[in-house]
Amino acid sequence: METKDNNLISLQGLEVYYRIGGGIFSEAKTVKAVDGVTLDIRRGETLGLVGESGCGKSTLGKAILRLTEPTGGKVFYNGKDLAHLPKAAMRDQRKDLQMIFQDPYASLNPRMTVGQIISEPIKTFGLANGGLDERVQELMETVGLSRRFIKRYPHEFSGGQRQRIGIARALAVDPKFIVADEPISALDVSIQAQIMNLLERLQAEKDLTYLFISHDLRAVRHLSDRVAVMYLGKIVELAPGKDIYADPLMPYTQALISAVPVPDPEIEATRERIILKGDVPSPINPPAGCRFHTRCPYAIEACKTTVPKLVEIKPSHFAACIRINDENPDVDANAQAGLGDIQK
């Protein structure tokens, strides 16, 4: 099977499970990090993905790229299953597939200079064909960084410039896909703009197509074309970005959107805030029917049994809730009902 022409990554049915304890006494448990995740990426775009804390996000990115091991489903780029390609053959694809890490402190070897972490991916995939050094500096000045600080090591940069040798050494084998793991979460508010303008940038210079995973909705809204946002382990909602923080579906969207504060305080002090009851379920024990119901203030008992597919309520506009899918058969005429409840 091959991916459609205007996607650049399919995700069909992604599932990514770890078996956990288990001893004489005990039986091992499973957690379902990433469960049935069916997803497209097109070409181009940048796609947000957002959630709680624990929800999968990462996990459902370094899946991707085989930096975590699918256990089940399929990874379609360029009509190849990644999540079943051979080692020796998926390592020929990673030149495609790069990923900016979370914490730039933690992902640059400390004992190799930046000059030495930008090379490193371009001899690994046999591109330094002479003038090594001056495609490093090239990359450097690209990410806005001086040339000069080739031979310095991280420990003598700051954050936002250790998150710029992070995205350097991204670019070096001049990947398609990018999966932006929360670049800017370490980093202070001022140069969170810094690195969000340098992507946008990067983007349009150099046609990428970006996976941004953040749980910050104000970064999100800034970069991403189209937002999928996961609970515990499956996609709820996704639509392009201004549909989804103009007219949020699922209750869980509009509970994070209404978390975002307003610059302005005269309206920030009348918006109603929404507060989650409970705490999120663990994955090992994961709710019945909708994985929600256990926190929404709008679930019935058709809820508690009745798994939600993710459907096109609106054009391109898709959600995973019982009680806005007017075509499902399991829900009655009460349920039903509810609808104008749940989009107020």
Ligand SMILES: Nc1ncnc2c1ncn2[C@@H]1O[C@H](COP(=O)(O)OP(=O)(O)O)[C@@H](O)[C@H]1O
Given for the second form:
Amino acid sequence: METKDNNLISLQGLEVYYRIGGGIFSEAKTVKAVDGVTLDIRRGETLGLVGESGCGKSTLGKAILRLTEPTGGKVFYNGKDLAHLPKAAMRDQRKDLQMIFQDPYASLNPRMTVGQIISEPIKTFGLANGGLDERVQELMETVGLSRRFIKRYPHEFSGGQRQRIGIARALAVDPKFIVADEPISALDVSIQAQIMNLLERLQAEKDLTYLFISHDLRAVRHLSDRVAVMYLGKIVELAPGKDIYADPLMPYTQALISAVPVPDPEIEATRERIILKGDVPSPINPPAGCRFHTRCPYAIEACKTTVPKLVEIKPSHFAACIRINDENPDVDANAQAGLGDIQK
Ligand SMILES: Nc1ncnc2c1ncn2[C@@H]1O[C@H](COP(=O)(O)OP(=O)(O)O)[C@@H](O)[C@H]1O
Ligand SMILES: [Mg+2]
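After the form predicted on its own, can we look at the form predicted together with this ligand?
Below: every chain and molecule of the assembly, starting with the one above.
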């Protein structure tokens, strides 16, 4: 149903800083895992969140659910700021907000049967009207597991089936919003499509809104209505899925996309690949200015000092780069000297 507010979730300047160290031999350091993210997630959409390992995707997803505590900013859900709700009130809210994890085995208690795993949240939220087993078996059927398996343990299932158990557990409380954190990354390629199809079907049947986290751009492309690209704790580009692939504006996004193999061998043979120099810098001491400047082939002096804002460059297409409107963003002399490389 369309309401006045189209957004289910609104993040405003969300920050998650982790304090690490601070023992006898080491000084305490701050990891800026999520650093000022302002982002809306619309009702009923799948928002894809992509970026290299360590850029803060999982932390962002967990912070929305308060599975990790935000250290700054706001998380609006239905007009309420979850980031500042008292703990008990947040526990009640969590019925609406669920998470599916990358490694279904690690996230399922090995000593509990499937029935116990799926019924736990139903009991926690007092949702078992009538038969608990019946409700659990319905959920199992919904995610494509046989009702007969209700007394089995996680180790008796395949990876794909375990992910189905994790999905059933998330669905057990009738959530509105699901953070799916790399839900297919640990699965065999042959199983990945099945789980993606399941997630798509469930979204349509149950009016779900997804934040779909992945470093696999193909998966994100398949599922997402819009895609947000994250780099070192910040969102650097945001656009409808088709636009981000057809017309990526940020050199970082271009590099991520150019790293995805194309199934057509002819296109694959000639496709332009952008190789970024070096690794992602540490989020403990992120580069000043634009965080990407140390790897960007187009970086100029100003990029070292100016923090670029995420601005709308084309309708619904946002990017954070001070050079984006330059007519011909020449590859800077600095860059040619070794900051980055563009290969044909
Ligand atoms: N509990 C934690 N304590 C300290 N640092 C953490 C913790 N969780 C994640 N980090 C750090 O925060 C950064 C972002 O991590 P994460 O959100 O897991 O990234 P991603 O999911 O994109 O791989 C990384 O540098 C990671 O090492
Ligand atoms: Mg992660």
